[in-house]
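Take a look at this single chain in structure tokens; it is the form predicted alone.
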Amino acid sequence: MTVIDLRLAPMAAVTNAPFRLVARECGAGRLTSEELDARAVLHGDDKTLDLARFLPEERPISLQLLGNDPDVLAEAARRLEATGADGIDLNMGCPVAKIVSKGQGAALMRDSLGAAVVFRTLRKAVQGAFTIKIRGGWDEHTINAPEIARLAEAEGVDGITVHPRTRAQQYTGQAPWDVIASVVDAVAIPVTGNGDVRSLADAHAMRAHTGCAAVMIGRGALGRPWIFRGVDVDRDERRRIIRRHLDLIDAHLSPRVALVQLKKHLAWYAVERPGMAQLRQRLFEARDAAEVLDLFWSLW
């Protein structure tokens, strides 16, 4: 079976330094940080700082940013790539409405010549690969995703990561992947697909499907790094890799972030086990880091 280049899907609040380097022991290509408030990285705002801090085991490493300004974008990006990123991406992907509602994430796929402005002027400021993240449209009228795509290849865009839902879509119903392929058929630069990819048999489906380069993972990567190893891994297997998780969360988050992120990601890592329920409740419940770790191996 083909080898398929898998990558780590940016998710806000999930995919920091601790989650995306078990992804890439696990076998994950290139790796994104989760969505930088672009404003936020020039005003020196010390969490968006903590979230633009990566290992050097992670690289090469994108940082990715959300805004609409041209140059505040282009100003933010020469800064990160200062601190040693490999490259920049930036956000026209989320859909969230209080993202949307200032012209940023998918609202940049409403306004194919202020994407270009923003392509262009970003271009000229970043030395490394610079990239995009889209959507196949805003809402079903308006699939434009191949039409974004030309633009940002026009402008010297390095590649693409096409998720086909319109940000109307949100997450929901089932991703439209001949959207991804829509976009393959419309440049030369290389396609990464995003989208309902829970298993490798998703994966090299997707691949055959759109005839994308590579493939991206989010949702299904969440509780399952292992996903990257593209084999099964056994129990054992996926106890040590557990474990690896919690040790780099204990080492490289402070103990307020490290505590929110054991329960989520234990939360995730149970979601298969007897009693989850149960264990999802208490979980959340617990006061400190020892409490959550006992109930979860208890189950697990």
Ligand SMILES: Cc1cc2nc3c(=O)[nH]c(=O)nc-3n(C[C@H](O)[C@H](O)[C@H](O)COP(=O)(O)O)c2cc1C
Second form
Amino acid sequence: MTVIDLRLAPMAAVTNAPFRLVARECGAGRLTSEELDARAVLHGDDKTLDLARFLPEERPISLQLLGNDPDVLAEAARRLEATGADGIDLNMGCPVAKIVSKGQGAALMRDSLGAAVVFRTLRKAVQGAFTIKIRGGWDEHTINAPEIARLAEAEGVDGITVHPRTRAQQYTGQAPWDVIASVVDAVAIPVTGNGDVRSLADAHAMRAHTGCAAVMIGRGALGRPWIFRGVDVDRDERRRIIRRHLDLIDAHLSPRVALVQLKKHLAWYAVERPGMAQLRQRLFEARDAAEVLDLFWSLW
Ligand SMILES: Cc1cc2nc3c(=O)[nH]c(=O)nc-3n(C[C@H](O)[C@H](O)[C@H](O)COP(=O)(O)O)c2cc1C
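Alternative state: the form predicted together with this ligand, after the form predicted alone:
What follows is the whole complex; the chain from before opens it.
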């Protein structure tokens, strides 16, 4: 089988530096931060600046911006690039009501004129790779991913990730991979396919079906970062990878954030183990890291 460029999808409150680095160490290609509110970057919001931090070993990494004001986005991009990021990714897919009601995320796909101005302004501001992450369209009547992709290419965007569900679909139903193929046909710049890839076989199937240059995996990597290895990984090696992830959480996150992340990720790691149903509740009720770890390793 040929080697595939597998990438970790940005996931808010999940794909922080420790998890991204574990994915990279398992073989993930270019990384992307979770969405960062451009205005909050400009205001120097502590929580946002924390989320924008990455470890040197994560490079190459792109930081993803959420916004719709071209000048705010451009200034946020400049500041983030000044921290050493290798590129800027524009979020055009977030379906959350309070985001799209501000004209951001997936709402950018409804306004091709506005999107073109954002592309042009950001292109001038970004020195490194400037990429976008889009959906199929707003709803089933307005599937315009190929049109947005052509516009982006004409404005100098370097690459496009396509999660082909519409905003109306949110995360329901099956991701229609045909839409990814239609974007691949529409542009010459690299297209990364995304949506419902849960195994290496799925990744190969997506590439065969769409002709995409890379495959991005989100939920299929939760509790299974070894998916980026591209080969089967035995139990001992999985245990080693989990321990490495736990060490990174401990080393790089504040104690409060670390406890939340520990519970979340260990619950995902435990999914494939028998007895998970009872463990989950107890994990989330545990009061400190030691209790969480005892519970987890008693099962794993
Ligand atoms: C919890 C969660 C958070 C997400 N946060 C982001 C985000 O910050 N930026 C983004 O572009 N996409 C985000 N997504 C979408 C994913 O990147 C991806 O496009 C989607 O989950 C489909 O891929 P999958 O089927 O491999 O999970 C998020 C998805 C989930 C489940």
